[in-house]
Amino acid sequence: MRLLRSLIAAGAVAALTMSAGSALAESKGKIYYMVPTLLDEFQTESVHALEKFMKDVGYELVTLNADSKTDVQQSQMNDTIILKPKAIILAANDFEALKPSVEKARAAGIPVMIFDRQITSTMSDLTSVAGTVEIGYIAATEIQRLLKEKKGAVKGKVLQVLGDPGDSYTLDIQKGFEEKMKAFPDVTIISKPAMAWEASNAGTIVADQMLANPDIDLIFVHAAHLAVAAVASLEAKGKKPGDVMLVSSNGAPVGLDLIRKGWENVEVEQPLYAQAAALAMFADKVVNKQEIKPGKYSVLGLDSELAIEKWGPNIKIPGAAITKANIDQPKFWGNMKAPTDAVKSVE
């Protein structure tokens, strides 16, 4: 009944994702896509941005959402394991606990792509991640720019709001970011960490950061739905678009809307696009177990780097810095537009 009931779900699901026009006949087969959840907009537009490139190159996709729940995932890539598709495409809902899953897809056969949420305690064909670290890098150019714009030199007091600190993502930027700014000593860093990544432990800090360090020129917030809160504090404190810097990272709607409001100078985007893409283009080579090289590779027009790690080949795709001059382009996710462009295999 378990199988059934997600043959059910995965018939629902393909059937609101797949493209009407796509001609069974000419598919190379199916790939299953394990999303964790359907609740943020950044899921969403992976499934929408999956679909269209595994088309690119002639697969079909069919996606299984876990509802945030590990245990319903495992019983997914258990389900799909029995169906033998050509491949899984798995965001995991958590990393340890799907790592079995990833040896049992895999000893049976089925190769195993990791999506955004990177898996390195055990191998897998092809892991397609964000630079996270240069995302940091990124901010902190950006940031630099700003500061001297406003100062005449990089200078000032910056608010860095973090999420989760068990979370290695927000780790990265703040590594990367840090290591930029070291060269500049006249530049402080106040550093303060979301719990949970919730919002509202993001507006509370910089809320309680305002009234301590009024002189803040720059709050620089690692995810778009915390500038959100870092905005409504400082509307609280009677503060208008402008007076304070903003700077966010992952590129989400509500920070591009933050953007063309006023209230946020930049928004470092996490390339979703890039990184579906990154899996299309070397699924034929994961499918039929051929070698993935090493080297540069351009995504979207991204230059990105793919590495043969422990856990298996590794491409890491870069961000890029959204501003009012760009915003509008739809390559950026947080405008919802997947790109019309087709994805060629790679030989």
The other form holds:
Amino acid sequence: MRLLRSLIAAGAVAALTMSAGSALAESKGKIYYMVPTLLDEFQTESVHALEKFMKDVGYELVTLNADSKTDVQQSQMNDTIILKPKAIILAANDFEALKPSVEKARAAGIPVMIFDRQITSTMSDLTSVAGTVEIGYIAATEIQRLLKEKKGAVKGKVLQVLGDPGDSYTLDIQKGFEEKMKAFPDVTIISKPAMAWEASNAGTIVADQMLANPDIDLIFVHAAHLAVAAVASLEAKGKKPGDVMLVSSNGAPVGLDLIRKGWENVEVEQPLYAQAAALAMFADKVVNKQEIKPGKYSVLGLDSELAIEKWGPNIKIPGAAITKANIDQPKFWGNMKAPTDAVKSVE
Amino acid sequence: MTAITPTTLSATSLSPRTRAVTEFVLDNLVWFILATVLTVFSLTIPQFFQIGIFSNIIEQSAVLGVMSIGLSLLIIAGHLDLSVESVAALSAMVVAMLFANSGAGLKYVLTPEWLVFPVSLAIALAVGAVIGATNAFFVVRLKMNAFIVTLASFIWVRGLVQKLPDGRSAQGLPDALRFLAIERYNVLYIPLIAWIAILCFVVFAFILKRTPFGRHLTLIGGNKIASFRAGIATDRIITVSFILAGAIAGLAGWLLAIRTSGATANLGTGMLFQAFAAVVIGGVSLQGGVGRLSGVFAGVLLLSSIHTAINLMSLPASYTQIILGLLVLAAVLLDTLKLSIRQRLT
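Next, give the form predicted in complex with the partner chain, keeping in mind that what was shown is the form predicted alone.
Whole complex next, starting from this chain.
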């Protein structure tokens, strides 16, 4: 009987300790993450990364998937505002369409952090980006280098395979890329969208264009999973690695795999882990509506610049061009080596 | 001058020869449209008229074509299956996850290597057949509406495609599978996956037209109650049709995975509506009981030709959607016109 009583008492103490622990872990409350879709690896990994980093600083992350639908994301924002979370993290499907939702949340006293997909037309509480336009810039710089190495000058024909034409993300990359390529009139750019970001659509575009324009020197696709289908089409046309240069963006594992196999030359990395960690580092300040100071911050070892822009504090994490020379660096999220060290809040 | 009016086109006013020609044209209208469209594209779009482009059109038709076969069978039987797109994606994902060598691929290697071909095919067919059987159970046994049941499958199966690899893609199928997308035979330079699709059309066109199963399927679609009273095992045939449609969608997924060398969570998105468009353009009546697979094949080729033409022209992609929408509408109008002409011929 005494043993039973001791066991019950021990159980009760353990239960109390556990509940207290869990209460402590959850004491800071919930943050909602509006992920635009879970149909690509960048977004899926962003959920894992944000969950981990937010937990490091004491918040519970709840994720809502908009399934690539702007109206769904708007409804999710409306529903979440009613729940009054500590903050909302938004990766917008459509930058302009979500602007009123951001304003509504902030008017209700809920801070809004912007992840990866920058909204510059209204105020937010913190933006963490590599910059979609900047991805286009990096791609352009690398493509200029590749064309020069191959042809002695920046000239030739580039096939640009966009994602879905209704997605501002791909349009911004296109904008950045074409802006930087304007200086090189000897480069012909053929742009085609892969509807719904669907891989076989990208494969079909590449198959058709390689026949209509057999002198294409380089293919630039806006996501690594599209690069796989592009390679499949090239292979089906009897091409070998290196016959047609290939550049892709987002840094997904399949893109890195294509570089290792020799099919792809450059993958433009979006620093997923650092972008997510930056939000966690400043989460306390955002939730408590404290001032965020501009300056240089080290985010997972990456030197990042925080500036106060007209749309609010904006931390820009440098993206990178992944090539065969640097592909094995663990900082690239495509290597799927998520940081294990805990992120600490900025004091 | 004499105007041709419906009354002048009566059965009695036509010679047997004219009547036979008219019947032939009506039966193969979509092939004539395809020939016209290809001629116009060849004359007006630079780079279109070449063997490589025609080979591309046939190759691009392979997956959609196979998917359309299963859908056609069910529509002819008076039902429909909205889940074929997701079923194809699931089969592709399961095969890619098992045998792909990167991403979410588990890199299973079979010895000898060629075994991956029949094993992966059997898995893809089985995945499709299981979902088809599930659909059949709800529709035939529980008498639920096929639209709702298969819509639900369309959603939950896609969820499974997303969940199984945890949102990741599985890429890099072994050469023993990829050769189907790479190797090309004969003068038209058509890859093997396209030949598989063509073979499927021939086999199922034969089944539909020449076997008791096919004839019963058409009869059930025309009038289920009359077929039942005539002693046809309607429930069994509809069940088999659902399973067949699922298995054929599984085959489409297998081909899709081979073509793109793997699978992503959004693989095949949008194919359902294209398959429906191809079926309707091909002359299969959504009311059931009417339709031929040769027409569906022409419908698929027509859609792929338009896609290819738009790829080669400097048109925004949204034009594809507009043109496809108008084409479906035109197909339905033509179908109504065909029906009205046929009534006057008899």
